[in-house]
Structure formats: structure tokens, C-alpha cells
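The data below hold one chain only, encoded as C-alpha cells and taken in the form predicted on its own.
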Amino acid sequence: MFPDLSSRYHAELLAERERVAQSGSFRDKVRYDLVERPTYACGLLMAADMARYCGISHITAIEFGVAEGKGLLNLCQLADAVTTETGVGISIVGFDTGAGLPHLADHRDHPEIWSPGDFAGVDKAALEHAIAPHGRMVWGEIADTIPQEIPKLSADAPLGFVSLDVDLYHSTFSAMKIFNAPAATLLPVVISYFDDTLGSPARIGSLFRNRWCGQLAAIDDFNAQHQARKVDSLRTLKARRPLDRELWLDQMYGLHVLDHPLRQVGATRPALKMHDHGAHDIMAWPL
């Protein structure tokens, strides 16, 4: 089920990973990539931890690009485990056209890799039944559906985790409009997985990826157009992970909501003594 890591890590670390596989907690298994889709597990757990730190008891997670629904079903399953671990409730929303990739507009959509209609064939009714009651689906072109979905976000369940796996520049840029939601309906950092910033190294298509096309271009263009919302890499993520050589770590980003109420002067927690700073991960904001 999991890849052979013996060529990348020393024996002591792999032995500890084996111990965690046998008797470790859910959190430890996430740290050692012993869960399906570590991108989702790590991202969702980080989002829930941040919510707890901020005194928030419920968050929303979104998957853009559902295709057959395997990832969305996994996200629903992980949500249960993360809630058990953290006490933070999670609502799941999936976005997809239901008809595969849409029309490609220009070179930024990587027409040398993708074609309209790729990944079509989902059984809508079956998927909606499978994800209930954990989540719901939004069908249609993302550019059309995002405006009506942003008002549904709430400060009672702010957006905490987003997976963007829509392949194209224009679809990604449209999906990122969710980041324009009112600040209080977002966590101060929205953990974000951009699947197509790297692509599979084994596939020739990965050689075509560059900063002027696809998701990397969408990130750069979003940042250029916004002053108070910035997407950046998760700079300390590798330092937090025992398996720090995995490629997926470079696909994890965070939307920094610089205008979030909790990031304004006057919204800070009470002053700490020096020895208290190490307890930040389990402290909550006095909301």
C-alpha cells in the first residue's frame, strides 16, 4: 500500500515508522505518511490544529476537481479521524463540472498535456450518496459556481483546507476566487494543496511545467492582484516531518489572510512568559 522508502531514509527512522504503523496514534501515522493520501491527511490535520489554536470548533474543507470521487471519499473518511483527534468538526464540499476538463483557453492551460473532456464519466448520483452526510457536491463550471458558494461560507465554519486538482490555469485561477471570501469566513492560514504544481516525475508531461503556465502561474497572478491575501509555500513543513524528502511536501501551500481579524493589532492573546512559548500548539485564542 505504501511506497518503499529504504533508499531515501536511514534504518533507524524506518524502524520507528514500522513501530508507528503497528501501534502509533492517528497523528503519528499522519506524520509518517502511513495514511492514504498524506497530502489530505496532513493538510486537514494542520487546518484542524490551527482552528483549535484559534478557538474555532468547526471548519470547512473543499476539493476542487473531484473526478470519480476517490479523493473526496478519502477526505470524508479522514475528516472523521481528524475530528476524533482534535475535536474540530469538518464540513466537506466538492466542486466539479461532472463532464471532465472544460475548454482550454490558451497556452497557460497546458494544451500539450490536457484535452477538453479528460477525466469525464463520474456517476453524480452515486457520488452524492457516498459522501452524505459528510459532504456535498457543487456541479458546474467553477467560474460560474464560485460566486454563489462564497456567501455560504461562515465564520462558524471557516474555510481551513483546500485541494486544487483542476489541472488548468484558468480553472485554478477561478477556484482561487474562494480566497476572496470575507476574512472571518477563512482561517488566518488556509492550508492548500496544489496537485499540479509538480506533476508525476515519471510522466513526460511533468517536463512541460513552468512558472508561466498552469497552477504556478495562477498562484503568481493571484499574489500579484492581491495585497491582503497571499499564497506562499509552507516554509516549516519539511522541518515538521520525519519523512522530509517526499515530493508532495512541495505541493503544500498556505493562503495567508493578512486582513484576518486575528492578525490585527489588538486581537492578540495575553502576553506569555518565556517558558510558555513552547505551548503555542495547544493554546487557544481567547475569543
Ligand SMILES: C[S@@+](CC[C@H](N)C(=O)[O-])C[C@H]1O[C@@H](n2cnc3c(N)ncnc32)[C@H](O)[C@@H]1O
Contents of the next structure:
Amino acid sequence: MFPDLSSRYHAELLAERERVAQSGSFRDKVRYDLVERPTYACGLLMAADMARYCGISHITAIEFGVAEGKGLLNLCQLADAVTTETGVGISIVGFDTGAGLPHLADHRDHPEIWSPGDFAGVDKAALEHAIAPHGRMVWGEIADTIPQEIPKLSADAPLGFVSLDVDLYHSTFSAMKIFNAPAATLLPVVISYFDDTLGSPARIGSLFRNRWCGQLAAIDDFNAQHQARKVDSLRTLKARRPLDRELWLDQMYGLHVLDHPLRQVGATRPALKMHDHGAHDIMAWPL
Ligand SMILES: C[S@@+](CC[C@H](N)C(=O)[O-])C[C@H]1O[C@@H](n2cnc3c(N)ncnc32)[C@H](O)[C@@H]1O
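Compare with the form predicted on its own: the form predicted together with the ligand:
Every component of the complex follows; first up is the chain already shown.
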């Protein structure tokens, strides 16, 4: 059911993974990549943990690039498990043209990999029915729909997790406009999965990936244009994972909302005693 990892990890680690597969908690299973999409499960769980740390009880998660909806449905199922684990409620929004990839503008959209119309063929009504009541769809070109959607984010359900799976540079750059939302409508770190930074190494197309095209270029350009919002790799993620050689770990990023109220001098978490420091993984920050 899950990939054979025996050539990459020690036997003891794999034995522990087997034990977790049999009788582990949801959090343990996420930790050992024993879930369908580790990127979504780990991303959503980290976002909910971050919300708890901030004293926030509900978050929003977005999937940019939905296609037939397999990822969005998975996100909806995971939301139940993450809410049970953390107590944090999750609302989910998907964005897609509904007609596959739009036109490609220039070499940064990787015309050697993608064509307009790729991934067309979604049954819109069936998908909308399947994701209710957790989720809703926003149909249309992201550049057109995002301006109306940003004001719908609220401090009651700030954005905590984003999956960017829209393949093209220009689509990714448009989607990243969500990162310009008012600071209070975002978690101080928005966990972000960038599917197209690497591509599957099993596919020849992955050899075309580079930082001047596609999502890597979109991240660099976003960072160059913003002072208080920066996208960076999740620098401790590998150290937090027993299976630390998995490719997906390099597709996980965080939007750092440097102008977030909780990141300003004078934000009011009670002072720590030395023995508290690191004693709790989650330490709520009363708002
Ligand atoms: C690879 S598919 C997404 C797969 C999906 N995330 C999953 O895991 O099942 C990419 C999708 O991005 C959508 N897309 C790309 N650029 C877009 C844009 N500018 N506006 C809206 N949708 C876009 C396409 O319509 C396509 O369905």
C-alpha cells in the first residue's frame, strides 16, 4: 500500500513505522508518512498546531489547482482528522479554471512541459457536492477571481495552509497574491506546499526545473517584490521527521508574515520560566 522504503532507512526505523501503521495515532501516522498525501496531512497539521500556538480555533486552507478534485477531497477528509486531533476547525477553498491550464505566456510557464487545456474535464457539480460541507470551489482564472476572494478571508478563520499546484509561473504568481491579504487574516506563518518546484524525478520533465522558471521563479520574484512577506523553506522540517529523505520535504515552504500582529515587539505572551522553554510543543498565545 505504501512505498517500499527498505533501501533508504534502517530496519529499526522501518519496524517502528510498521508498529505505527498497526496501532499508531493519526499524528504518528502523519509523522511516518503513513497517509495518502503527506504534503497535505503534514501541512494541515502544522497549520492547525500553529493556530493553537496563536490561540486561534479555526483556519482556512486553500488548494490552487484542483483538476478533478482528488487533492481537494483528500484535504476535506484530512480536515476531519486534523480537527479531531487539534480541536482547530478548518474551512477549505479550491480554485480552478474548470477547463484545464490557461494559455502559456512565456518560457517561465515551461511550454516544454505543459500545454493549454491540460487537466480539463472536471465534473463541477459532482465535485462541489463531494466537498460540501467543508469546502467550496471558486471557478475561473485565478488572476480574475483572487481579487474578490482575498476580502473573504477573516481573522476568525485566517489562512493557515496553501497548496499551490497550478503548474505555471504566471498562475502561481497570481495565486500568491493571497499572501498580500491583511496580516490578521493570515497565520504568522502560512504553511505552503509548492508542488511544481521539483516535479517527479521519475519524469524527464523534472530535468527542466530551474529557479528562473515555474514556481521557483515565482517564489524569487514574490520575495523580491515584498518587504514584509517572505516565502522561505521550512528550515527545521527535515529535523522533525523520522523519514527525512523524502522528496516532498523540499516542496514545503512557509510564508512569513513579518508584519503579523503576533510578530511585533510588544505582542503579549506571558513571560516564560526557563523550565517552560521547550517543555510544551504547543503553547497557546492568548489573543
Ligand atoms: C496538476 S492540476 C491540479 C491537480 C490537483 N491539485 C490534484 O492534486 O489532484 C493543475 C490545475 O491547475 C489549474 N490551473 C492552472 N492555472 C490556473 C489559473 N491561472 N487559474 C485557475 N486554474 C488554473 C488547471 O485548470 C489544472 O486543473
